[in-house]
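Only one chain is shown below, in C-alpha cells, and it's the form predicted alone.
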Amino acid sequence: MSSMLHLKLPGRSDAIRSFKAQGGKIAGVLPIHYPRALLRSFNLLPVEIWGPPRIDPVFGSAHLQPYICSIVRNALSFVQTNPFQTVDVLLVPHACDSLQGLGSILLDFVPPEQPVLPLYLPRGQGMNKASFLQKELETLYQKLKNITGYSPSQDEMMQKILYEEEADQKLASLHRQRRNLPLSDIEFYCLIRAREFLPAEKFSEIAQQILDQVRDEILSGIPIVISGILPEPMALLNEITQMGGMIAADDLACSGRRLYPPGRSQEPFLRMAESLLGAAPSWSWGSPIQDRLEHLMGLIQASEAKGVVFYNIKFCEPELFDLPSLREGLQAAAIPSTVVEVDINDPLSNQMLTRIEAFLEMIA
C-alpha cells in the first residue's frame, strides 16, 4: 500500500485556511525564485501561482499577446477571480521577460486590490550577484514593512531562515533518494510540490515521515530525466508510469532547479541571497549554456537515466533559446532526448503521449 495514503497531505486551500485561522496572511508568489523566509518573517505564507491550470484564460488573453506562455496568461486571469481574494500580497519575481511584463501590467494597467511587489533577480556574468540580490531583499523588506506595519528583527529572520533551510535540505534528500522511496512518480511530485504552499515546518515534518521509509529496493522502470518548467497536467506522471518509464531526476523550474543549499553568512539578507544563488544553473540567473549542460549531464550520470524528455510550456522563449544547444551537447555525448510542447490549459494529447512512448521504447 502506498505510504502517501497515510500522510494526510494537506491541500493548497486547506493550508491557506489553516494559516489564516492562526492569524497569518497569504502572499501569492509568481515563479520562480523568491525569499520564503523573508515573507514568513512578516507572517505571510508564500503560496505559489504556477498558472494555475484549469482556469479560464479569457481575461489574460484580452491583455496579452497570443504568443505569451500559458503560465503568465493564466496568472493574469487568476488575479481577477474570487479565489484570488484570499491573497493579501502579490510578489512578482522578474524571472523572464513575460513575468516582468506581467508585473508591469499588474502595477500600471489592471492593478488588483492587493499590493503588487516586483522582485528583480541578478542575471549575467561579471557582477556581484549576491550583493545585488541582498539589496533587492532589503528593498523588499522595507516595502513589506510599510504594508504590514511590522519590523521583524534579525533574530526573527534568522529563525525563519533556519526553518526554510531545514525544509530545503529535506527536499534535496527526497530528490536524492527518490528511487528508494515508497512513492510512485505522481505521489512523489504531489509531495515535493507541496513545498509550493505548505509552511516550512509542516513540509519538513511530512518529508521526514517519508525519508524514514527509505528502502534498499529501487523503483523499476526506464529511468529518464525530465527538463522544463513544471509537470502539468500532472496526469502526465501516471501516463509515463503506465508506459514503463520512471522519472529518475528532474531539471524542472518548479522543483529540481530550486534545491537551495544553506547560506553561509550570519547577516540575514546576504544569507538568503547566498541560498537562492546556490540553485541549479538556469536562464533565470543568466547561467551560461555550458553550465546548464554540465548540470544536466551530472543528473543523468547520478540517476543512471537513459535519456532526457524536454517537457516545454508552449511559447516559453527562455527554454526554447537554450534547447538547441542542450540537445546538441547531449547528442555529442550519445545521450538521446526528445521534445514535447504543452499548454497547461490543454489535456494530454495522444500525439504527445505517443511521442513519449516511442522515445521510451527506443531507449529501453
Contents of the next structure:
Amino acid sequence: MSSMLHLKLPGRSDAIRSFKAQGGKIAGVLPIHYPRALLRSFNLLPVEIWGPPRIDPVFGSAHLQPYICSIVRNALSFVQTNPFQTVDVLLVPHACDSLQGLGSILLDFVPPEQPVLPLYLPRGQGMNKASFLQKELETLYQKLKNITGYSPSQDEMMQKILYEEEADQKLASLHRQRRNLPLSDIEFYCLIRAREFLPAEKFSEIAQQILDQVRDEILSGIPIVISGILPEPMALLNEITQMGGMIAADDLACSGRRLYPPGRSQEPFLRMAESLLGAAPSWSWGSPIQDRLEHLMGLIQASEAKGVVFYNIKFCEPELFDLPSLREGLQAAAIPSTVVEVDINDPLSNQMLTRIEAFLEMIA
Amino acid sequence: MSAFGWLTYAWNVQLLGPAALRINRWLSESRDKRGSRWNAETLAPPLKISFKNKELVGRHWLEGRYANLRHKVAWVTSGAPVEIFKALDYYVLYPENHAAICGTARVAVELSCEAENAGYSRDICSYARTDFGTLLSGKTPVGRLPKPDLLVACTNICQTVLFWYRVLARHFHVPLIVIDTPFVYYKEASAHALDYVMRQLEEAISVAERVAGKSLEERRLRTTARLSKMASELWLEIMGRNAHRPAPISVIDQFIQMAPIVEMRGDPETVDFYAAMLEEVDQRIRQGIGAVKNERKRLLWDNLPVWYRLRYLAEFLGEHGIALVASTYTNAWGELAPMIDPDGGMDAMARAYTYPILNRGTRYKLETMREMIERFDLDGVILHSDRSCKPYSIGQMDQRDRLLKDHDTPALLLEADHNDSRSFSEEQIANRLAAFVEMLGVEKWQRSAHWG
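Same protein, different state: after the form predicted alone, show the form predicted in complex with its partner chain.
Below, the chain from earlier opens the complete complex, with every other chain and molecule after it.
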C-alpha cells in the first residue's frame, strides 16, 4: 500500500544542510503562524521548532515554572543549544501567554546566539486586523533587512509568495484527498509535517508525486478526526492504525489549522497577511468557539469521521478553554469524542492507548 | 422598563439597600471599637475606611442584582477601557473581581468544582473556573449576577481573558468586543500597534452604542476619564505614602482596598473614597502608626494576591516584624494615571491601555521591581508564582535570580494560586517563608522582649 517507500523524503538535517550548501541561511521558527514567504525572500529557510519532543528540558525548567507546557519548556532548552549549529535567526510568533513569555525571556534574560524576532499576530475582530498584520510584516521585513543586509524587491517577494501558495495548495489537496491516498497515517503525517522544514518548491514536488497517486479506493479503518496541537509522539499514529483507526482529517495546530488560502492583493505584505488570516478558525486568531465547532463539524462531514479525539498538550490553556464547548456541541450532534492529555516528553502511555482503543471500539 | 421594574430598582438600589448597608457600616464601626479579629499584637487595626469600602462595594454588587431592570450590563476584563462603557450608562461588572470575592469568601473551590464537573480543566485560570462555576450553579456570595448585554475582553492583562470571554459569548449569546493590545516586547509599542488599538476602540464604541441604543457623548467620556484619572492618581499617592517608615498601610490593606479602583473606576464616589483613604493614611503617618507594629523589614510582593490566605500571610509576616510595603500588582492600577488624558481622545486612551505592566516584557517588570525596591527602601521580594496567572509568572525565575545576583536583594519564589486553595500547600509555604525570614535575619517578635 505504501508509496512513500518509493519517495525519498528528506529529513530535517538533510534539508538544512542542502539549503545551506546553496548559500542559504536558517530561521528557527516557533509555533504557530508566520509568513514563510517573507523569510524565504531573505534566503532564510524556515525550520519549525515544536518543542521538539524528548529532549533534555533541564535548561527550560531552570527558567520556567512546572505549569508551563512542554512545547515551550523544550523550545527554550532547545534553542539554547543552537540547534543544528546552524540557526541564524529565531522567529517567535505570538500565540498564547506561554509563547509570549518565551519570546520575552529570550529577548530579556537568556538570549541565544541568534537574533530573536517576536511577531505579534492579531486576534481582534475588525477589518483592521489585516492592515495591522501587514504593518507587522513590514516591520519584520525591516528587521530582517538589518540582520541580513539584503532588501528583496517586491517582485522577488511575490515570486516567493507564489511558491508558498502553491505548496499550501498542494498541502490542502493532500488533506482533502487523505482517504484516497495510498499512505498510512504515519506516512501521511511525515509527509505533511515535512512542510515544517522543506523549501516550498521541494515540498510541492513531493506532494505532487503523491497526489498523482490518488485512487478511487478508500483507505480502510475507522475514520476519526484528531484535534489539538501536534501528534507527538508520532508513534501514536502507528498505534491508531494497529487499533483499526485512521485519521481522516485533522484540526491540529501544526497541520490542519495551517491550510492557508492564497491572498488576493498584489501588494506582497498585504497578500501574506490575507493568506495567514484565511487559516481555519482557532483561538490563536480569536475566532468564536462556534466557528471552531462549525469547522470541526465540516471536517467530520467531509471525511465521514465517526468521532473526534482531542489530543491535548498538558497545560495548553487555550485548548482547554474551548474543549467543554466543543465537546458539548459535538454531543448535541451525536458525534462521540474523547480527550487525552500528553506531555511531549513522555512516551506513549498504555493508559492513553487503552482509552483511544476503547473509543475506537465504541464508535466502530 | 416597566413601572414595576422601575419601582423594584428604586426601592432596592436607591432606598432600602443603601440604608441597610449604611446601618450595617455603623454597626460594624461600633463593633470594631472592640478590636480586630486579626492579630492585634503585631498588626495595626484595620483602616477605618474599610467599612466605607465594604459599603461601597456592597452597593455596587447590590446594584448589580437589579441592574438588568434599568441598565445595559457590560461584563468587562479588569484592564478594559471602562470609561467608554460608563459614559454610555452601562452597569459594568468585572468577573475577575467577582471571582476574587469568591476567593476571599472561600467558596472559590466549591465553584471551581462545578466548572471542573462540566469539563473545565484544573489547569485553566482559577478566576475563570470560579466564574464558570457561578454561571453553572447560580451560586455566588454577592446574591445574583446580572446577565450581560455586552462582553468586553481587553488582552492587555493576559490572553486568557480572550479564551475566557469566548466561552462567555457562547454561553450568553451576546456580542463580544475584543480589544487586542499587541504585547510590548521592547521599550515602546510600535506606532502601528497603537493605531491598531485606537481603531479597535473606535469600533468598540460603535458596537457599545448599538447595544446601548444611544450615542456616546464626548463630554461624558471626558468627565468619566477625568474621574478615572483622579482616582488612579489618589491610589498612586496612597501607595506612595508607604515610602514612610513605618509603612502606614500594608500590601494586604491595598489588596482589600483596591476593589473600587478596579470595579468603580470613573465614578465620583471612588474619587471621594480614595481622597478619604489618603487622609486616613496621612493621619497614620502623623501619629506614627505602622501597618506592622515594630516594623523591621520591608518587602515587595509580586503578582496577584493569594485571596484565601491574606490573613495568614499578614499575621505570619507581622509576627516577624515584616511589612509588605509595595506590590507590582496594586501598583498596576496607579502607574498608568499619568498616561490617562481625558482630553487626549482615543489616541491617549489607546496608549494608556496598551502599557499595563502585564502587557510589557519581563525586563520591564524587573526594572519596575528594582525601582520600587529603591523608592520604598525594601529589604526583599516575595514573588508569588501563581499557577493560574502564566503571563505574570513567566519570567519570575529569572527576575528572582537577577534580583539576587545583580541587585543583592533576597527574593523568594512562592508557589500558590490566586484563587484555588488546593494549590496552596500550607506546610511547604510555611517552611519556605520561615527560611526566607531567617535569611532576612529576623526572628519572631517576642512580646516580652519589647514590653520588658
